[in-house]
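As a starting point, one isolated chain is supplied in structure tokens, in the form predicted alone.
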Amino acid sequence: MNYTTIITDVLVVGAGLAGERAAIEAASHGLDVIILSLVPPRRSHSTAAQGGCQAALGNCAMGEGDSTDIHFNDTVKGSDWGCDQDVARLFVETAPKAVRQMALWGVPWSRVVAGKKVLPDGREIEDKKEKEGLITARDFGGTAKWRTCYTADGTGHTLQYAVDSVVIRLGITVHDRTEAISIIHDGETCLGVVARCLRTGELRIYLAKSTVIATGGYGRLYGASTNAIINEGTGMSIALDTGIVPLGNMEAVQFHPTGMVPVWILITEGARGDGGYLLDKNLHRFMPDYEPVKKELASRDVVSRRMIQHIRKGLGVDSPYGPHLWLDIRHLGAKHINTNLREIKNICMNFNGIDPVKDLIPVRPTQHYSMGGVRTNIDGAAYGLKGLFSVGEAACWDLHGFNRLGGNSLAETIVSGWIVGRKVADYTRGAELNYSYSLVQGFARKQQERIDKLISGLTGRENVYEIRREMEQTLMDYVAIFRNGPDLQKAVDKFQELHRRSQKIGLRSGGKWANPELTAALRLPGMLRLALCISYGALTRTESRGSHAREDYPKRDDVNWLKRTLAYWKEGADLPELRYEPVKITELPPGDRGYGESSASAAGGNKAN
């Protein structure tokens, strides 16, 4: 059989805001860009991002004196010392440009308005009159200055749409409905993908001289999840998959403090940015007794440890969902939770039935971000492939280290688009796509046969729902916010079991066609065996760093850990290999980070409690 070959010069793997911005970016250049995406662009899950993203703007009171280099030391300080400081110094001093660039693009970024206000913790500011209709900012975590800027709480959404508008105009063509199921390259340079047609099940094979990795996280390998359905780390299974392109750091797994009981949406963490309070039980603002300076704006891995630290003294408020704590906006006012929260509003009303002008919020820290993915050098280049790039948050490029700073993920989709985008224009005018017609045709046949046995039966008669509930329990019981080894131990057995018996599943569904049991054992291999790189990630780093919180080896260990973990899979494994890298100090030495428990130990190494 002869499946449909399209070639294109560049071929983007994703259409949200990281994907959009490298295509439009290639297609600027003058070159052909084809955008295959699981649903339609404005649908992706950058749209769901409420807060904001950091610029070193300056022009709000509270923000005044920031600079590039401020945001910088507030970067690495966030990482844990994890992230690459040349990737943070390019990414903080590109973020300014890229922010102007997005209004110039129509985002209708809110803006200073000149006058004193007086703050939630009752102090006084006054926003100068020369700055008045600049961009304005707001409070985030980890940060010395207000420098999140935002359109009210829907950044992400009208980032999204100004970017997608630009691809439009530009005439860049999008495949909705389709996904990459595999990479095809030749040992040395990635060729494009195979990609398969959710609506009709058919096959396709995308040629390009450039293929770019930007299909967002893996928060649905996890049971609570504050990601799109979406979200389950195809782009980076099919990059494992080669046996050749590592995964950079997936034990960094990053909980967002503030996730809705029981539906698990985000509240932004913009609502404790403008004044919002975390109350237990008794009605009592704990995090000031954790962290009296930060308070609430401690770094995202803080105030989740503080909060599940906090229930598990007993102060959590009982709940058919388990314990959970209360997100205190009411205080704010109906004004300004009407204007700059009113997303959070309509989320609480309609998902929870309650106002949070009147109403406390029901959280508990739930998955989020992952800081992990395919391995990328500071031009976006994955490691092993030649002409395989990789961007936004399916990408490990390393700006986030071991814990991300909000705000910088929105900002870093836009500006690792510019960046990796101009670097994959100059790749590909000076590459040639030679490949072997059969080599070719052979890793498409190879996934039809994949689809025929499981249509057939042949395979076996696990269940593949059965197994991806275990697989999710699994990860929120043992490679949580808190791990320790024999949890850890319990977490590799469990999935390796689970990895074999998804090699016999059988489907209880017929056909071929849109098919969603189908598409869900497909993709289930690939996501139990990023849910091993995780864990034994996790396992072998006998340290704590950022979100990896180890209660058995509970201090950072500079002196044997400040490297980044390199995952490969080769095939027919039942564990990933695992090597390392440095990670690059460049300006910043290692210290503490200001908030939280003391960190620093690069005096010597570490033993357990």
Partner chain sequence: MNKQRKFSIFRYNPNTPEIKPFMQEYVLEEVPGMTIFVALNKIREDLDPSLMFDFVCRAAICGSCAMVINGKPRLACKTLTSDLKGTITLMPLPVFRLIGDLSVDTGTWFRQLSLKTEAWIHSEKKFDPEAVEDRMDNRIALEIYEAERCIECGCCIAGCVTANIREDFLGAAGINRVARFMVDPRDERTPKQYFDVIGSDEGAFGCMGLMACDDNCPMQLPLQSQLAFVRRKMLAYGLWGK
Contents of the next structure:
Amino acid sequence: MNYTTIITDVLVVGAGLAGERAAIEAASHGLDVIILSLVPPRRSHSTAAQGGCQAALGNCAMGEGDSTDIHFNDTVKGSDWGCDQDVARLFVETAPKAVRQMALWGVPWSRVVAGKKVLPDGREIEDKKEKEGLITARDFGGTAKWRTCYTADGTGHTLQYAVDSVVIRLGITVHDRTEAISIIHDGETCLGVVARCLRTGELRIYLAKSTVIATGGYGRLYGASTNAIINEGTGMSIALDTGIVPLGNMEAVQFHPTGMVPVWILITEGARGDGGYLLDKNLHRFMPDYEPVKKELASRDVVSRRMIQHIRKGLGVDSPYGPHLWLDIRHLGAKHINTNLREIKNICMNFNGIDPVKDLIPVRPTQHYSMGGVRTNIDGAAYGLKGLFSVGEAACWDLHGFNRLGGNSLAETIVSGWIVGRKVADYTRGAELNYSYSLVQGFARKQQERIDKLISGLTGRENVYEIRREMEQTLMDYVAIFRNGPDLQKAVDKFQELHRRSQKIGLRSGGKWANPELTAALRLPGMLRLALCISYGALTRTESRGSHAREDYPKRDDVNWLKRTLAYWKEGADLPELRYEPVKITELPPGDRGYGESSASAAGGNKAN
Amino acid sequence: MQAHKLVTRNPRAELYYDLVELLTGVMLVGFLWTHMIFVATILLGIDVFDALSRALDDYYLSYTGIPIIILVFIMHVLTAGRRIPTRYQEQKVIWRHAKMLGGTDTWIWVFQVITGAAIFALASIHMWTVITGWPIRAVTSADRMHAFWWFYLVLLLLGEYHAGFGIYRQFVKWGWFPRKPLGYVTKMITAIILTLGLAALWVMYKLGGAV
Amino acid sequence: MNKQRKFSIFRYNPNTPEIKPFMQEYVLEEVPGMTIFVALNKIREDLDPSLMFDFVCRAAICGSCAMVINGKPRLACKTLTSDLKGTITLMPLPVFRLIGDLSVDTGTWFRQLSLKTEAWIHSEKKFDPEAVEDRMDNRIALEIYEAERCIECGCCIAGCVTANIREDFLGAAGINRVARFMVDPRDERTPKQYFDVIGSDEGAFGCMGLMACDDNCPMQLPLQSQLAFVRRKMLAYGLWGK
Ligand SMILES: Cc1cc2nc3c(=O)[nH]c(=O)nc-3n(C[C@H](O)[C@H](O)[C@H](O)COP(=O)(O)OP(=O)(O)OC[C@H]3O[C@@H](n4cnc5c(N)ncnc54)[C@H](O)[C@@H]3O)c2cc1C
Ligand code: HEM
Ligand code: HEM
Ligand code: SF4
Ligand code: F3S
Ligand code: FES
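Okay, that is the form predicted alone; can I get the form predicted in complex with its partner chain now?
Entire complex below, previous chain first.
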């Protein structure tokens, strides 16, 4: 059998903000670009980001005096020194330019309106006349200045639409409803991907001089996640399956403090940024007890942990979906809620039947962001294979280390898309596509065999959805906010069992065409390998850093663990192989996070300052 | 688009159609409502009705007005009528669609088309009888309305419905006012005009019987 | 005990045209807070793994999941089953190409729309990375955003009779999209350029004011006023050249 083969210069897998931004850069250097995506680009998960995008413009009153240096410090501290500082520096310097470029491309950024305002906590501020009409910013957790640029409540939406409009203007080919299911390579160079058409089920071969993985996060491995349901980490897992390309820091998983119970839809940080409170079952505002300075606006991992800590003290509100806490924004007033926080209001009304103008919102920390991903260097080039790149949430570029700052990931998509896109173009112009026909066909045939086996039903009778539910639950139970050795071991054992069982899935429907059960069955084993990378990496990392909080090792341990985990998967293995590399520290030596738990518990520990 | 079409097409044709549809619609509604008020002068007595009719004749308003209205009427039929789907397939889609998905305003439009077609027939007959039985005097009118009261009743209801919702639709399309209050106002006006019309019809019917 | 709910769902796979479209029934226990999203996934996982439908964000943000629910085009993810009476009937959106069962290809349609309306900022300005951004009044930014909120779900298209009979009609979403650029000071298109795009029955004048779009838009975009705004703009250009 011969498969349809499509050849291009640059193949971008993923049409979210990062993928499209990189594609634009490559295309504007005169290259032929094809983008693959599970869904039409404008449905990508990036559109769901409401809060905003960080860039040190310093236009609004509370952002005055902001600079890229301060942004750099916030980012590195936020990452708990887990990031690469040369990347962070490059990022903060480029972010303001990227944001302004987006303004030119059509993003209707909210602007500075001059005049005096009173903040919810009573402080009076004044936006100056000379700044009127420039891009404004709001407050976000973990930042020293108001730096988060936004468009009302639809930052991700307007960014994605603007970027996609440029993709359309440039006439870049997009094949939506197409899923990359395997990376084609010869052990040295990446040659493209095998993809499955989600309209017809057909397999196709895409060959390219360079391939960019921009497939977003893996949030949906977890049972409660704010992520879109297509965020299943498939891009990372096909990279891992090469056996040569490592995933970085997979154990670094961010939880968002305010997922709405029980649908786990995110209530944006804007709610707290604009002055919302967290209350317990006695309607007591508890955050100031733990974090007197930053209160509700401490870094995400800190707030999430405090919430779980508070719930464990028995102060959570009981519900059929487990205990939760309250988010209170009633004091912000109907006018503010109906304009600036309209989306939050709609979400509450539509998915819970409650009105945040009058009612409290039930919230609980929920999986939110994956710091880990395809490990790349500062140019976005993946370790291990030439011609393979990665950007956005799918990548471990490593800007975020062990904890991403809110607003830094949207900024990352447009910054790294831009920078890496140019590097991709440079590489591609000097590259040639040399491949052996039989090698390429072999990769497709291997996928075809998997599919045929699943359809034949001869390998076993395991139910794909049951295994999946067990995986989701195990991650939630044992690999969530607070972690410890015994639980993580349980999780690793469980995932190994599930991984074995996932080889014996039997479909209950025909599996023909774009059958959704087949789609799920094809993804599941890879997802379990990711789950193993996460849990095994977490088990091995015997310290607490950023979002990785070990109850049995509560302190950050810079002597032994100031390094990045790299997870490899050898074919046929049942555990990832972990290696480590040092993090790059160029400017800011490891120190106190200032407002995180690690600071409190690590006092007297091995801190430089 | 095909080359021939592209070359011969007047880029503004569709704008002009739409504009004519708007203007003729509004003029017809204006006419109909004035018309109903004129007919309703019968409520004030035969003399008033006749005096008005005579005055209109004396100042030649009838002689200029009637041809203009007929012209407007025809233009309206042509421009508004172009919206009526002619292909069977399209009509099937519309019915299926209206039944399955139809919002209120879709139904309003469906009835707009149906009432429009009915009015086209009825109003033509009506105009023909009135003009051939010139001049307009209360007695003759009352006789006609006594004999054909059902005809007038139907025309009144259809005409009012069509005019009321027609003007609502135009305002909605051109957006001078928001939809909800607009619907309310047009319904009010329609109700007033209908009451006047019905009362006049009743009086005329009685008058006609008496002679 | 929770209530049992009956679902009647459209089934058809264009790859197997020999099997004619039909309605299939499923019965499900209604749990509190159940949305059509929850229900359909339950049906797929427990009753019929072949059922095709689309969800992405499950939060009414991405526009993937529009379908005809008890006769109305709506977002399935933000429709609570408890708000529906009797049997819940689910049909795919009309107008768009059917991929299978409840799944339709809105993506291709909307990309076409963007191409036809050239839905991007037309500007000669070169990007200067060192320069401060151009100023914009926040009021205008919000006005642009108001129209930009469209999530391309297709509810307005599916509910519109005109769009159902005229293949080339851009629909409310298309006209709204043009309105978004008209109010944007960064877009340098002249009234004539806009007129060429939508000053015809494909655009502004094809709309018959049926307002199903206005009724059905899940984002509650002010479509009536947007359509009217564009119509008046077209008139202004057509008559007075501006
Ligand atoms: C609810 C929510 C709110 C958020 N709010 C903010 C915020 O306010 N500020 C902020 O900075 N960040 C925020 N984030 C994070 C941010 O939105 C994401 O990190 C970012 O948008 C990721 O962009 P991306 O381009 O990397 O991936 P995505 O936007 O997720 O795009 C992934 C793309 O890859 C495609 N794809 C995936 N797998 C495959 C495959 N196998 N084959 C082909 N295509 C594939 C998908 O179709 C999609 O097009 C938020 C995240 C969530 C969950
Ligand atoms: C006294 C007579 C009439 C009056 C006052 C009148 C008034 C109106 C008005 C105001 C409209 C609204 C325009 C619109 O919706 O776009 C309209 C629409 C319409 N009229 Fe009439 N009309 C009359 C007679 C007729 C006749 C005789 C026909 C016969 C075909 C007709 C057919 C239509 C149709 C089909 C529409 C709908 C057009 C559309 O939706 O675009 N009308 N009419
Ligand atoms: C061309 C012009 C018209 C003239 C001169 C005219 C004249 C008249 C006159 C004299 C009457 C009184 C009854 C009679 O004499 O038959 C009448 C009644 C009526 N006309 Fe017309 N008419 C005209 C057009 C129309 C049109 C276009 C409509 C349609 C929609 C219409 C609807 C009616 C109705 C409904 C009545 C009955 C009024 C009532 O119930 O009180 N007329 N018209
Ligand atoms: S205008 Fe409204 S209904 Fe139409 S596509 Fe946009 S969001 Fe959906
Ligand atoms: S439903 Fe259709 S006809 Fe116009 S008003 Fe809306 S686009
Ligand atoms: S799934 Fe995104 S809008 Fe419903």
